[in-house]
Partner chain sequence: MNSDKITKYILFGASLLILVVAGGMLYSLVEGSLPSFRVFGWKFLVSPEWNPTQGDQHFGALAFIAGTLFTSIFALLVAIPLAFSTSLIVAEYFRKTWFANVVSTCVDLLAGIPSVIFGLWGFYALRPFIVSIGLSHQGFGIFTAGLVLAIMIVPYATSLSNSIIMMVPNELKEAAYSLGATRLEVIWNVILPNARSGITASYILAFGRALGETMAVTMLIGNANILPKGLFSTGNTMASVIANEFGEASGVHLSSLIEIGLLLFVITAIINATGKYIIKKFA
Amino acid sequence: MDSSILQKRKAMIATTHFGVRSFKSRLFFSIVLLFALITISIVFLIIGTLVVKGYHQINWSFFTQVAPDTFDAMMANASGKIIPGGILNGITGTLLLVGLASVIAIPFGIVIGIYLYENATKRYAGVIRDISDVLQGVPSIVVGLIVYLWVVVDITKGYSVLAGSVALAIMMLPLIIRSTEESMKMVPTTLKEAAIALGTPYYKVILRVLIPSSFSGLITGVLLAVSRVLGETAPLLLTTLGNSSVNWNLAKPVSAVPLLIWQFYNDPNMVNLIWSSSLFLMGFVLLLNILSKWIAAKKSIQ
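Now that the sequence is in front of us, could you give the structure of that chain alone in the form predicted on its own?
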């Protein structure tokens, strides 16, 4: 009789503990879900605000004409019309700046990342890794100031596409380096060993085995690095300054979408173009992030 009562008490205690653990689990899940919903709601509020306030100016001329002057914008606002002009000079400038920065940063970043992977335990690799981590945390305005002293003052003798691209390339390098190293670590060592055992030259092992096998990680890191610098304004203010027309000369100043947003912000007549330009920039960055995720998922399936 005593043993049966003891077993019942043990069963009741176990049931109570299970109920408490189940309640704590549901409570924790609810808290996590609440914070997740708050975070998502903020993102949707930002996107919704940009869409509601920015879609009015999105038309064909927005992509094919340069930014208007203050007088044209003021007259359009006074008559209740859409502000004429667009951000063609900013779009072409952004593509030129980011394209040249990618040409500079991607090869160097991938080569350095491969070096860190191949020499992970060496002293110099550790130093380079630490420098890369520090560089990733340097404020963009500091990068712009350094490039101003290095390039604008001493090399180009003025604001230019080259100076802006160097600043963006420096900001892209740490992310490309670290993503390359981590992507290489995901490649099975047996693939490399098999290629070496077959007598394949070292450079071909890298070009034909390591890089193709880690391509999804490499392209994801590159696109994320590009997405990061697309919205940078501070370094461009110190290196390329801006241009009211479309420019393809690397030695001359050029505009960019973030610079145009800053320019519109300082002019009360250009408020509508602020929202439209921000909507375009956010959509472009979002498209690159979706593209990187799609490439990574497609390569992982293959």
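Between two forms, the rigid core is the largest collection of C-alphas that superpose within 1.5 Å. Please read all numbers here as calculations on a predicted model, not as lab measurements. Positions refer to the first chain, counted from 1. Compared with the form predicted together with its partner chain:
With the core held fixed between the two forms, Ser245 has its Cα displaced by under 2 Å.
Once both forms are fitted on their rigid core, the CA atom of Val52 lies less than 2 Å apart between the two forms. A two-part rigid motion is described between the two forms, in which the smaller part turns by 16 degrees against the larger.
Could you switch over to the form predicted together with its partner chain, since the one displayed so far is the form predicted on its own?
Coming up is the bare chain, nothing alongside it.
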């Protein structure tokens, strides 16, 4: 090798500033750490705000009484008492809406998920999978708009539980399809092949082998889907509107916890109830999240 080039190269290498470079590297790390700390402190701030402002309104009547009217709330505020009443109409409404949505979305989601798993390589299945992915990205307000046109206008002729549930079901469906397909993929194919080799009918292979052996994955997926729609507000505004009393009639409007939060937010007298309702809602959502993670983790250890 030409030694002059070699000399030049060594000189060049010597001029790279070691100190500057490692300083830059450490500086970058500090900035990254700072941003990450900002992110996690926001989480603590939000949760902390809810807990601090919301906990003293959570009592027995919070769960057993319907939301107060604005006059009662105003009187309570004026005399410095806590606002009477609770969010029973919201809790029952949320349970009803999410329950009915699950009844619609879970069977369809699982069956479609199984279809995609069984026909993984087919072009048509690929199209269905892509469309399902697109559905998952449709903004919830647009889902609400569509269900308004389908159910509120054409079927129940007014805001209703059914409309709200259909909206939530449409949002749950792609999540359940995806998680079903993913958890079926985890089932060892030998298990399925063994059953088929024994001449077991196809539906029994599905019911006795595929579903039981991917059960915890299915549950995790369903819980995550439920926790995803539990706090949805926008689509419910367009489909179930709200209700000041408890309602079990599927053709009638119903309230929901997130709808009540929205309602309290728009009523200056109700401010104190906002925080307790939000704390309750968030606690519920996080509980489901943790539960699903726990089931998933327990499964993966086995």
